[in-house]
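We begin with a single chain expressed as structure tokens, specifically the form predicted on its own.
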Amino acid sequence: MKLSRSIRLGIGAVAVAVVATACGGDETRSVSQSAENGTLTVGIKFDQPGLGLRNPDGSFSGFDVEVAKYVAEQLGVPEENIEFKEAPSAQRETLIQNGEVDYVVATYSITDSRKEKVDFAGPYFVAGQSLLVRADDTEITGPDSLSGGKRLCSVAGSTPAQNVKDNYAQDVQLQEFDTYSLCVEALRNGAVDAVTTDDIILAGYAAQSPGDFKVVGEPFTTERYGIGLAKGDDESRNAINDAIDEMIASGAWETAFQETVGVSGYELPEQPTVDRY
């Protein structure tokens, strides 16, 4: 039997669609469905001491890691069934949209522009942008002292980098690297004068190298850290929000903070209030 040209074209289009779907394409993931299957892939930072750090032995530590593990446990997935995947700042939305991770816990500030691409549970922490300088620096005391061509480092795709571009770029030479650890090394060797990101991140780097760096000035933004997941996955977002609420109410949130970030001297902040939208 001969098929008409229109039918043949229709079958071909279906075949292409099936192949594209099988190859992954832009498929997103449902956190709840992954949890029901017994495993989760979670995006974290690998280079942020106190928050998300891959240790020399291959293990992971930090406050974000503890939050990620607690949420997974509340969803029925034990720690040994979590695969941690590195989530650099500029790649977080892409990792979620491409279905490469179930959710991201990586000092991920909730912003309106990001909410156009992904959804957020939380916040699970509220931080503020600040500055890290060398310990012997007496000139830089806050964002207003960055004038005169100071060299400032931040990470491409990050909220702090965008904030500097919007508000302080006229008087500062902004350099954007892939990771904050590269910024800190540039600060150490004198290639830049300061590093900017959230105070909690900077405190971790300062604690990692005692006597080398210091955090200066008062925080000049409010950064609400959320757990990023696929757009429209409302069931999972509600379940993660419930897990965050339980972590706070049970005391596990404070314990996790004190055992990770708290050792740097960063003071325990107020407990966050989870958004329900």
Ligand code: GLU
Contents of the next structure:
Amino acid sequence: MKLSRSIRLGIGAVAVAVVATACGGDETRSVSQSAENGTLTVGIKFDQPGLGLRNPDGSFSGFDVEVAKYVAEQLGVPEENIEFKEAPSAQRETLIQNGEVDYVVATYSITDSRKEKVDFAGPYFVAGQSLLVRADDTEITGPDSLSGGKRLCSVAGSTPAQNVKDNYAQDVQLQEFDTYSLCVEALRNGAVDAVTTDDIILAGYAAQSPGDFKVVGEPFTTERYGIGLAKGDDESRNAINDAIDEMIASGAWETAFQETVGVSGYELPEQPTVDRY
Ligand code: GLU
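Could you output the structure for the form predicted together with this ligand, given that the previous block was the form predicted on its own?
What follows is the entire complex, opening with the chain shown before.
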């Protein structure tokens, strides 16, 4: 019998749902418990050069990846026992709440509204929102030059997209994509005039395509990057905070920075202080 397209799609959807239930429970995880069992599942970005990148050979690189590995090691889990999972901006809280990841290290700003759903260790880095434009653009120099209906791209579920909606909505046309790499492609082919997110992320894209793009203006927000984990898992949060402290004090934090985002020319910022709220 030949199945109609809609029926076949229906069967596919059921199969996906079953797989999703099988590998990600409905219960949040305890990081310490997973570490005791010997493996950790960590959410990172897959498309942000210098921060969280899945390389063509299947390996992972970037500052967030180094932080994730350092923390895992301090919890007693060697890097070969880490499973990295893609954590797009809009899915980070859900991945943690559903227990699909143990923790998230994915340019993840600590905010009060996110703290209603998840907890954060850190900050392990402080960045700021900025703008990426094509290298030959002379009109856009900062957020105040976006007026006149400029087309701006950012990512759904991110703090920079929210900031644009809250503070610049009358002046710009915001387009929200799932990932920043899609925004950068839209900038490259002229579908948008600028991309906005944290300066450190934009510096990575600019360095990846020399001569094509530039980061303009001064950062106009403060983005404190935390490691997201299940709400109420205080024992694990303390242990992760200890690991971040140790990474900074031992010099591993600076080395990791220089070998990843530092390569883009982004200057080494001040070391952050962990906030044990
Ligand atoms: N740091 C911001 C955020 O957490 C922007 C970067 C991102 O979307 O990952 O939303």
